[in-house]
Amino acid sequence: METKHDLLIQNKRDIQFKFSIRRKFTVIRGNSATGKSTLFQMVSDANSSRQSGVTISCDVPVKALYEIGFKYELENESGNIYILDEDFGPLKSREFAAKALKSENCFILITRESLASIPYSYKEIYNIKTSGKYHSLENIYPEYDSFHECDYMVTEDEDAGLEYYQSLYGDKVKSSHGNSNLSKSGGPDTLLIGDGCAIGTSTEKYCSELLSDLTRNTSAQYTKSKLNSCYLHQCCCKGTKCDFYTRSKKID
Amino acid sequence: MVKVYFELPDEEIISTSKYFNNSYTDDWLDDWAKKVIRQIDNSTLISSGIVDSPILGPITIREISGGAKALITMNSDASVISNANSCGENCAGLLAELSLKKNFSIYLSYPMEFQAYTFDMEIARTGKICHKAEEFEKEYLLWRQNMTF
């Protein structure tokens, strides 16, 4: 789920945090003493009293989330941005993940822990960049814009996705049989192929369903269980990879 | 020697900031604490419980970083397994240094980069002893990814 909210959080002592969030889950980690706890504390102060000296500018409410009361908040509130600090005990729990995923809120998670149940993208993992009293976010991981074939390759998919990569790179591509096993697969020289969103269930499910709907009852019908050869072989008169969609669903 | 737990039951994982704020005594604010606050927070412990921060100005000891609180707890309180997940990579040097002087335990579930620092470390789950980053990383990966080398 993509979204975009611009946040400006500042106090009367000119401590300022200015950044944007682009997905449901944003993770902040990095060195100690960069302002993570200060950010959380300022949001917490702004929430807890009317004249706190902290102002928050955003198109939706920005709130601190605490262990006490988080279940009620996530079950009953929507349209908020919640910020959680590293002392938030339930962060790694399945219960929190389930409620957060189901809720219609965004989350800023201050943690160095790996959260297997939360679908956050590597593109939304940030350090706090500090310039005096001014703070912003910077990506920890670079964007990967090219794909390099490796001697060992593992994909989280075991059906159509595996078949697709094997058609391109042969038997060197194995399946980890699910996203939760992906990080446990292979060795130091293995290329792991997963959804850009760490778990990716929502994106993958959406894309699979969309593709299935678009191709239903055509010879290019997509199913996740077995990859239609239409997606593997050159099949149109233009001599390119199947450009089914540019030809008004007509296949020669 | 630092004993490292990659996993702990939830009830044994301390909330670094809250634990520190409700546990520290004047004894904790010793030369080690001064060093930690200087190196990690780039601040100065100027009197008991008061810290001069270049960004925040005068603050109380309760407002120092989570990483600094964790490193001070490791040195001063042997009764708990300190939560080193509160420590960023910039705490690795002091953590390594402390491990050469004291026996303490930490919970650390992320692959902290120890770079060229040497340390005395026991991995709780295997009993393996590590002294350098590659040894720690191998143990971490074995736990995390069930990899074979």
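Keep in mind that this is a model prediction, so the values were computed, not measured. We call the rigid core the largest set of C-alpha positions that still match within 1.5 Å between the two forms. Positions refer to the first chain, counted from 1. Compared with the form predicted alone:
The two forms, fitted on the rigid core, differ between the two forms by 2 Å or more at the CA of Ser52.
With a cut-off of 2 Å and the rigid core superposed, Gln41 has a Cα displacement that falls short of the cut-off between the two forms.
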The other form holds:
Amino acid sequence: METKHDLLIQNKRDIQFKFSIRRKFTVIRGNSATGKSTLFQMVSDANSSRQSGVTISCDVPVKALYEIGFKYELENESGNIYILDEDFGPLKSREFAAKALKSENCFILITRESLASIPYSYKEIYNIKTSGKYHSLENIYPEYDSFHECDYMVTEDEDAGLEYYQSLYGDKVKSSHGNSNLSKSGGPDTLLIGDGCAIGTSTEKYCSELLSDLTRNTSAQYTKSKLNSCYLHQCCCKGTKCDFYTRSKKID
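Moving on from the form predicted together with the partner chain, kindly provide the form predicted alone as a structure.
Chain only, nothing else included.
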């Protein structure tokens, strides 16, 4: 199922939600009275009755998902966008995560909780932005274009990623031993380093396997458990062709 979809949800009072989703899992957070429950209720009303006055414009069906019957829905339906409210009890369960991952559907998850079993991207965590009757989504986490070295640094990786950062910054870099522990590490003057592919997306495994395939049986062969020295040092002999890097750009 394609994961780029534009949604327009509105009712007869001209309350409108207009936004796009780009991945399988989209998370909407925020305080009470910001429009989260209104969004879910409008979708629910549109599903239950044509006389509700709510219309949904999207290239695929958009449905509210409830605890009762959710297993059947996820096992037998495909090509839908499901929206779940905060009171959806199984949301944090491994059973729901397993069924959602296997299903060919997209999910909009309304929750203020952290979901360790759901592979959602930090780029797809939003607040609802409101201007009168018009609502849209805005990213909670900004994009950073610079990297600031600190006296204490923590990365979620404990294998090749940790080795890479320690090669650059030494023993000041420690591991949190998993992305679920990253936010618990260090203090206000600590730099936390989270892999965007590891925190909330199922693309980490794909990227690791792709890199392994591209470099297999070469001097630059990649493994996740230990970082090949080829990625750290200017090891190419003068005049030796390298299919992956040049000596001048390797460290950069």
